[in-house]
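The data below hold one chain only, encoded as structure tokens and taken in the form predicted on its own.
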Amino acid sequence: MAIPPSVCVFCGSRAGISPTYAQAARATGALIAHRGWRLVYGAGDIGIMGEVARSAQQAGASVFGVIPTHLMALEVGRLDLGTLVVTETMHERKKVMFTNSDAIVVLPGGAGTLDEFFEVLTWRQIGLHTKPVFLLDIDGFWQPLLALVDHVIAQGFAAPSLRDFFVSVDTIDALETQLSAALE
């Protein structure tokens, strides 16, 4: 059985302020299952990430779990996962999840999820992949950030085309719409 284009999710831990972030999480959710695609995750259950897996998998998603031994108890980890795989470290983590999917998208969270957005803009600026990146910009969370990338271009610190290696968006229509054109 061949494995359907799989969508990494980053995001957080902790469910935020807003409830439009968990709103957000579970239609990533579904719309990775609506749509045959597998989910690649920190096989956590909690927060917003949490959330996603839930939907995906209550909507009929592979789901494919990553999460480092010392973060099993503290994320709550899932063990009804299609694919479960325990690392020993939280690089380890952000390698395997990038790995094993073909597209990579980030929703609201914390500073875990700021370090695997640069990591992964990071290979992609240095030419390690080509892999689709995109900002889930929810009710402007990635606002903030967004301008301190402008403002690190402005200053020299990186090329002007450190813009193009990802994209913003911010409804799930043109999360999907984005995504179908990148992976099918």
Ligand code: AMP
Contents of the next structure:
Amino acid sequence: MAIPPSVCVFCGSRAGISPTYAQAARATGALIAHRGWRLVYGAGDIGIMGEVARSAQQAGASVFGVIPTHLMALEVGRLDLGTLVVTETMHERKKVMFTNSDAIVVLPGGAGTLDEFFEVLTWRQIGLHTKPVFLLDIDGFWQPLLALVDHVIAQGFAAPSLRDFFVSVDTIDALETQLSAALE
Ligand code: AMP
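Structure of the form predicted together with ligand AMP, please, following the form predicted on its own?
Now the complete complex, all chains and molecules, led by this one.
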């Protein structure tokens, strides 16, 4: 059977202070399922990461999870996923997630999510891939990040093209429009 278009979701292993974040995560999971796409994610069952996966799975999506051995307990690694890859290291996890995806969506999250976003952005900047990257800017969550990227460009530490390597969307509908244009 052919592998459906695959969406890698990077997001928080915590829930954040507003219920909006979990709602957005559930809506993203449901969107992936309803479109017939596959979810690729960090295989944990905590924070909004868990929300994305539960909602995608409940709505019938195939789910591909990747988790390093040492986080199996900490992030409550899910054993009931369509595919579960257990890696030795965090680097390997990111690589397996990335290589098995056609597009990347970044939901609100913490340092891990930022690391994941900047890694795919860096790879894009040096021409290692052309996969589309979307920031879901729910409730303006990513505005400080967008301001930082603009600042880095304005101060001459990145080319203006850095801003073209990802698209910020502020609603689930806009995310769906962008993802379907990229994947279908
Ligand atoms: P966080 O946004 O900090 O909640 O982390 C989100 C996800 O990123 C979790 O699955 C973390 O295990 C993962 N993560 C945290 N730090 C790193 C890192 N340095 N490299 C790759 N993934 C990370």
